[in-house]
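Presented below, as structure tokens, is a lone chain in the form predicted alone.
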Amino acid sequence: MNSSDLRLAVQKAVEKAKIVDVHTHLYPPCCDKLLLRGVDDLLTYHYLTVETLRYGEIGPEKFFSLSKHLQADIIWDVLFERRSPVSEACRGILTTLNSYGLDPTSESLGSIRQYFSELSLDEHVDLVLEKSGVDTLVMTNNPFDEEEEPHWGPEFISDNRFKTALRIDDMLNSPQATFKKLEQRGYKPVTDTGGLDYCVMRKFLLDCANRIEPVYLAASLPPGFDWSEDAIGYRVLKNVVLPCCEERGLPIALMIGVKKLINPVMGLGGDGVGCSPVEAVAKLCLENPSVKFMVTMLARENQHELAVTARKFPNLTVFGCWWFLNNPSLVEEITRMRVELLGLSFIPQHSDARVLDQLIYKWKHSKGIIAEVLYDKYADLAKTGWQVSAEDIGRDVEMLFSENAKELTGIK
């Protein structure tokens, strides 16, 4: 196969691949208001909303108190009308108009939300899975969201394409309020002697997994969460949330360096990121053999440490460029170099998606670089004398896009 041939066996393989979205904030129709979708929702969504704030054009406090189509008008007005849209989430926003069809160059605002507006939300989801490549995603579901948990019906399960993700944040990162959440729901995680009944907290994660059927059990954690043995967040890991994923045979997905909040007046694009110890990862993957970790890390300092890691650890996949690795550039560095440390035993990319909309441009561009990547690394096996087939090829792409994660959850 030839350069030309090579790089078209590629591009073809990768656009036609079916993903399994491992990590989404999405919620399936039934949920109706709490999915979020349309043209005012992916400009209100809060990486353009800080991108418009740092001009100092209007104040936090003041932008906030405006309606979701009057702080759409200004983000328009800020981002694409009086300036270049560069960044790229302002890029995402074009590639999804783009692919409905529509050209903001000559379009206004207003015909853009009319076009939005005649989607029923059934012909919204449909579409854009379809063209976002999209075949299954799994969702972020919280037991003590009030607003979403009253879905956890029989519907709430039925759309096989939307999968549910237990999450537990709550309990590792804030326990203590966490008990009185569970004492208000009948559960009594704290004895009359003042200690820690960990059965009727991992009765408790039991429960809800029987309600959704959850295809692992999820965590953000902060950079400085607490591993120390005598930490109650760790002892809840350790002693309740763990025993529930071998019992139930569910992985775990520890999402790992989010600081909150390091500037509150920016509502939820006020979050940072920090360094996280690697080596607490390793503890968990050597002393939980049989459990399956997922993992993934914010800050890119601590990618390379994370992928030898799981080179040491057939417990431990490494997935996704998360959140502000969601760059171009970063997600080519981050591919690449996994690539060359683990060859094809990873998930390479997730959309973490709170838009519906949000997961064909974050999947188109992702695609795009992984294409690259992938080219690049079966032109240097040809230089070695080794040549790839199209099938062979094929077989690969289903892997990174689709099988692994099938493998790792149990997806059917």
Second form
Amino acid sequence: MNSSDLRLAVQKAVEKAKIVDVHTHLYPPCCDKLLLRGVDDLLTYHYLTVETLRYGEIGPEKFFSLSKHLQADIIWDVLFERRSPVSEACRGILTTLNSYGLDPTSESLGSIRQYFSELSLDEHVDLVLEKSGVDTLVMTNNPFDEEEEPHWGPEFISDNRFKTALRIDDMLNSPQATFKKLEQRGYKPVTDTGGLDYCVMRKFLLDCANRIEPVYLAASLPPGFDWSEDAIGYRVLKNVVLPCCEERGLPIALMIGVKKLINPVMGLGGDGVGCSPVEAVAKLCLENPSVKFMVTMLARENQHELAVTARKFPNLTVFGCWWFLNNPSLVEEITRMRVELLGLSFIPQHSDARVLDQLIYKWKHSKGIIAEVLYDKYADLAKTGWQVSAEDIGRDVEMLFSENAKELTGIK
Ligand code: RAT
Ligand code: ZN
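Switch from the form predicted alone to the form predicted together with D-arabinaric acid and give that structure.
Complete assembly follows, chain above in first position.
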């Protein structure tokens, strides 16, 4: 293949690749209003909210007291009408609208709203999954989320496109308070292990797992998470969470590095980032060889050490360019480094979509970068005399976008 054929072959393979999106905040259609969708939800995404508030034209308290419709009007005005929308989150809106054939330079926000209001929920879901190439996505399912948990009936897990992940942040980050909540739900302690009963906590997790059949358990942890042997959160991880993972054959996804609410008034947009100790991940992988760890870290500074660590542990899969890393310059740098250190043995991206339509731009933007990185790598191979065929490329691309995730999680 000459280099322009090679580029084309890679682009084609990536474009048509079906995706398993291993981390989102979306819900199946049966959850109705819980599934955010359409232009007002897109505009009021917390990434855009904080960008708007930075300009100081309206204070956070006033802004959050307004209706979603009015908030969207303000965001549109501040970020799109009176400035060029150059940030990644803004560009995402444009990519998404374009994909529906909507032209925000000639159409008013009113007519864009009109377009979305005419899509039924089911139509909308089908359309977005088709446009984004997402075959299967994994949700974030928190048993303590009062809006979500009541939906956990058989219908919740009946749509095969929406897989569940049991999110257990509370158990690791505030074990005592969580244990109290379990007691309120009728999980009474049997043995006394210093306030917490691991057995009861395991029973709770297994009951949750029976209800929603998760494809993994997950937690997001702060840079300051205490990894010492006698720290309570770490003991819960070792004595409750990992045994459940082992018993059910489920991976544990650790998302490490978020400093929660460094500015509380910003709500979901108020979190920050910090470096975390990668050696704690290595220790976990070493001490628990039969547990599969999926790890993503939020700090750019942690990426190299994490990739090097993954080289040593087949039970560690690095996934995604998470949250503040999901920007073209960083996705490119991180993906390039991961291919160089890990070959094809990682999951390059997840969307983290909170709004259905975001699947379109998050994947379009990431796919473009991943394709470029792959092209460069195959071109480097060609210089050694190693030729890849279109089939080879298709196979590799499938591993990155779906097969690795399927193998890890058991998603069919
Ligand atoms: O990207 C986001 O929306 C973040 O607020 C979080 O959802 C983060 O991805 C998480 O899952 O904790
Ligand atoms: Zn997330």
